[in-house]
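The chain below stands alone and is given in structure tokens; this is the form predicted on its own.
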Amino acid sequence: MVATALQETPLAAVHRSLGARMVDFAGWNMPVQYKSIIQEHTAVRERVGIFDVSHMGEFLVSGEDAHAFVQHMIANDLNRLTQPNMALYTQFVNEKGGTVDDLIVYRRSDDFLLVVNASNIEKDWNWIQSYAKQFKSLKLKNISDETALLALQGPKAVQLLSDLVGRDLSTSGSFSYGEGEVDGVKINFGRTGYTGEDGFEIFCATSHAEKLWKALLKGGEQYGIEPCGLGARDTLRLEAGLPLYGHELDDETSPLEAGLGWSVKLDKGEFVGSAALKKLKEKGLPKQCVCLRSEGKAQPRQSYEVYSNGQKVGDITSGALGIHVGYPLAFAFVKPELAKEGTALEVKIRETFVPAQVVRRPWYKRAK
């Protein structure tokens, strides 16, 4: 068997110089933590943290048919982006109603920028290309290899980036998009993130990634900034009730089952997968994603079994100690009749049945 070398972001050497522990994530050599997951998680909740997410994929869609094409490919309604410099969370859905991927679509002045998950770049690229021939005036470009992406997250993130670009960004709304310059580096940024906190996801050319990273770290010193790895990214997104592809979403799980019905607009007209989703909604969902809060200190983990009255009724898809909220929490899929808030269940942790309760999503929500 031939070993395949892991891909690395433009910041891999910087991460190693900072003492990061590197791990294989979706074929990428990525920092899982620097000092500690708890310290990094706390920095984002209370101050500001910076993440390298350059392993994510970016596609550009342009041409006269760009709007019609993107609208046909996604489950959300692109018409909600009424003008340039706005963004939208959505999914690609397959013909069976399963989720090909979840993504963010940015409407820019002359094109649409699609940001997809690192593990799905090749799959997503092939997916959109397979439908492109139905549209005459359309140009697709995969800019993943030439694009670096940094996430600046936390209550001090807006002030920090405002300092560095030289203008007040606090008036830009959530899921907005803008351009600027930091230490001579041209950047684009969305007021988006994956932590439950305010902040930005910042794009630049890969050749400028190291300079931008260092400028953000230096500028953030006064705010107590911490470099953060994938470990904290996972605990943060979990507390905030945000799904992770390959856990709460996959090719066999619809966004409706994953609790993302708010982002599926079945009344917008036909789109890829819409017929299957309509049928699924009419027939009734076979499973539903719920948020669990378990008792004690034992942590529920992926693949642990969920029970009701001695019968197995589901499985954990993601679980951890809620670092900020202070108790163990988990996503799980169960039958819809067990998804009601307050339902008492049990998680089998090793050989012990630990009491758990269905609670409202999310576990953590920042104060506005």
Given for the second form:
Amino acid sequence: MVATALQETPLAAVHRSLGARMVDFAGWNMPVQYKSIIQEHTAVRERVGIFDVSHMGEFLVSGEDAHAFVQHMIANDLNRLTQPNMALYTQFVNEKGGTVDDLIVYRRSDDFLLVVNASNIEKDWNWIQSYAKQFKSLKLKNISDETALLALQGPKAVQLLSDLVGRDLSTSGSFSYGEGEVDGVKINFGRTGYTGEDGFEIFCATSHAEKLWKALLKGGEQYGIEPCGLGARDTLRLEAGLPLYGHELDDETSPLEAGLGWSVKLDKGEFVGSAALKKLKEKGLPKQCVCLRSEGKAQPRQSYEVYSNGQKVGDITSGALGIHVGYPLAFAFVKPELAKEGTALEVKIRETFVPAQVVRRPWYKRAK
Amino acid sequence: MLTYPAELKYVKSHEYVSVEGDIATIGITSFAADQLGDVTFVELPKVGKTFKNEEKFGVIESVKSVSDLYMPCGGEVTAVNDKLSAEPELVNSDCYGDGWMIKVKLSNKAELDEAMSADAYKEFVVE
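Target state, the form predicted together with the partner chain; input state, the form predicted on its own:
Up next: the whole complex, starting with the chain shown before.
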């Protein structure tokens, strides 16, 4: 048997020294939890948590055609970024309307930074390169290996990073991008995240990741910071109604079906996948992602079946006990006629048909 | 903390048994609780139900996983820990105490001869 070596982030040794349980995630050896997923989830909702998400991919796009190229590749409208240091959430869409990946695009002074899912780095890189030939003045650079990414999330995140960079970041807007220095480490950060909380995603050179991680943990002590693993990241994103690639999104599922229509700008002009998306919209979506709230305490989980009046009508793509909201919740795909809020459905959990209701997305929304 | 009290018996599916007379108290070991992580739900049988040795008697869910619970011995259920429905986390915090699951009237005490001692179980989980 040939074992494929798992990739590790520059912080793998630090995670192990903190007692993390490590698991294989998309070929990466990542911490799933340190002490307890519930404690880590709660720390992010109430205080602040820090996540190592260095496994994610980063591409730089520069050159005179960079704007036109990125605009051509994404479903959102890049012109919404009216000046540098702004970011947006979007997707790459294939020619059939399926989702190649979802990502965040940062407009910086001289280039665009694209942050993509770890599981899709190679696919995305090949994808954008295959369209790059049509553009003359364009430079693409995959900087995933030399870039570390830490997510600082929770109501105390802004205060904490403000302390450490020595300036007030509270007035920086959501999805803004900036730079600074923490303990001598040069950082860039977006006011973005994947937890439903306020906070930042902070980039630094791989070689400085450990120093930055330690400075954030130390500075966060007074705010009750907790290191958080991928387990809490998943329960947090789910409760906040955020899709996860490979679950709610894949090559066969369009962002429209996944409930991301708000980020798809079909009126911006042609882009890769726009024709297929338009057609899909005209014909009517074959399926739609809904938010379910189920009764009892048993957890709906991925691939459990969804029923309506004894008929199977769909599948769960992600499910969990909503740790903060306190009830079981799940994303499921059903026909549009069953997607209306208040629709009564059932989730088959083991041998039991558990009542569930379609509810408004998301389950958890933070108070502004 | 992973502990394996010497007075208990253990089986490979990670349940423990504590025997007093012909009544056995059954739960899962601290090793199992630690592997599961935060326990969120325990589905247990009703009093009066009879199970054979190694038969499935319930289900335990944690945030990340769901597992079946197996009888370490045969018997009739005489008591169920109702506290676990409101406080499943007791399985994590006190698996051998308030986190017990069911009590059964043993149908054949000799079945427990095959269960492991604390030392043997400890060796089993280290492997």
